[in-house]
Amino acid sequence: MSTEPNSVADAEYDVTFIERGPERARFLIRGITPAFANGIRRAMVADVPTMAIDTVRVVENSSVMFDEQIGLRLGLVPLSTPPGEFEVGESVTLSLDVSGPDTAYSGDLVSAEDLVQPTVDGVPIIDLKEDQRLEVEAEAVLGRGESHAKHQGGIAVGYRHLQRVEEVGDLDAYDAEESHVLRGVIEEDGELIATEEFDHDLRERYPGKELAVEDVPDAFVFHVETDGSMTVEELVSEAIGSLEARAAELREAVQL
């Protein structure tokens, strides 16, 4: 576990990771009210844009998959997006050409710009056969999730309360032990350990213990995966930004 000073909000929150990594990460943030942690989830998932194909010219399709239902697939491949690189609307123009018997996957996508290209090579686009080929060009635009779910670059983003777990005593030698399932992140005697370390079951941790579990006040932790549009840890920053902007025309909008 590491904890590590909150750089957004002048220091009035305490943020403390449990898992980080590039796209797969999950945070603790103190001191905010269930509001707050609910707009930090709908920013990260509608606010932030990210670039996704939104238009393709057919050249060439003698597969056996009609035009739309390429298009479907080029849309749902993520691209990668450098927060602050381009503006909403902006475009970008890849092309594949494949042709059979091979198989077209998302690597296969050539891309006019160097800053955004496929983050996963091996979504399989279409199996060609002999004397089959499929050539394309794609218009990639940079949107918001709020208006397609192809641009959502969080893919996995929710949070629940911390929950602090306390022994009251032991179980009388007479009452049956049952399960009692968590799942997410406790705290005992100031501790954070993630309930999968105890395969989910408190029984599993405090056998024959009578325990009372409650939630943390203003303590919530978030969990967030990305598809690779971003990083998580810009995903969140954009975030963080959009709520400031949004405060910050509303503030100026009420002003008298």
Second form
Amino acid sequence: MSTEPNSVADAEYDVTFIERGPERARFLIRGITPAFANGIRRAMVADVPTMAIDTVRVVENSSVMFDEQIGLRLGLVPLSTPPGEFEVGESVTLSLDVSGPDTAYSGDLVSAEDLVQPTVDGVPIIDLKEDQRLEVEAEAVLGRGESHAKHQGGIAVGYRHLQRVEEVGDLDAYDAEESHVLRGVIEEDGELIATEEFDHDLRERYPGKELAVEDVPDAFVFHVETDGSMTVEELVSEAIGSLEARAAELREAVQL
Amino acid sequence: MELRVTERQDNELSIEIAGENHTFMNVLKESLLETEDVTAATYDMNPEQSGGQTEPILTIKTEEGVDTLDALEDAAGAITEKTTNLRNAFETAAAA
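The block above covers the form predicted alone; next, return the form predicted in complex with the partner chain.
So here's everything in the complex, that chain up top.
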């Protein structure tokens, strides 16, 4: 990478984390256009593939629910999917065998592959009474969110404009009582403040002040939550990679 | 990604890009509009109102003497540059 401070590669984007966890994060990207931001959001939701149960062989189901209902529930169990380990369409076998009286949980699924495991163990599949039993063998497939929501890695992905707040004067007595609700992240003299800090009400932070609020151009605050199949960082990286791969593919196709 | 040229004149091109949707097409359109000598760029996701044609069609117009396919190639290259830069910026922030 270039070491010149003004080189395009360094100056174009600026990323700052506001909140950061493995499965939930908020970060600001400066210098990104709306179309590119939306491309990444859409890629996170619909294009980054994750594992999900797709076919179920029912060995025994003496529960009160139909096989199909159980199948749907199993499909929606989030499974860990380390990026780059599997190809789309590749499958992994999981099995479940629970006898009542007991509740079958996602954590009872036994995977044949260490890399692919339920990300949460506490999802109830079905409550089994005396003499009821559920035994299934399931095939998890790597697929994309565009084909079924169970393959979505990003479950709550969105972005908002960064808002710049400036004090422009004092309010007169009657206006002062009106609350001014704003959600997201504000910028105050270059400092980033999440609106949670003042209960999403600008009046709490700037009592009696008249404010000018504006969207900061090309600055978007992303909120990304994953179902645990991969970390936020992996998901964002994969989404960028998905756009990148298609651009490369197009370039190659045009050159021919 | 399969490309099929549906219309081609000196400075105008309509091309079908099979298998793509708004995710990539909108990014591509924007990249084209930022490309030098491109005078117009747009895409239609559902050109025949689902009456058969369902693949997006991209239309590009360029300045006199500029090849539309070259412009498309440049725009695709520009996306790669953006994604590389964004990944670097994101990974730098994530590593901090």
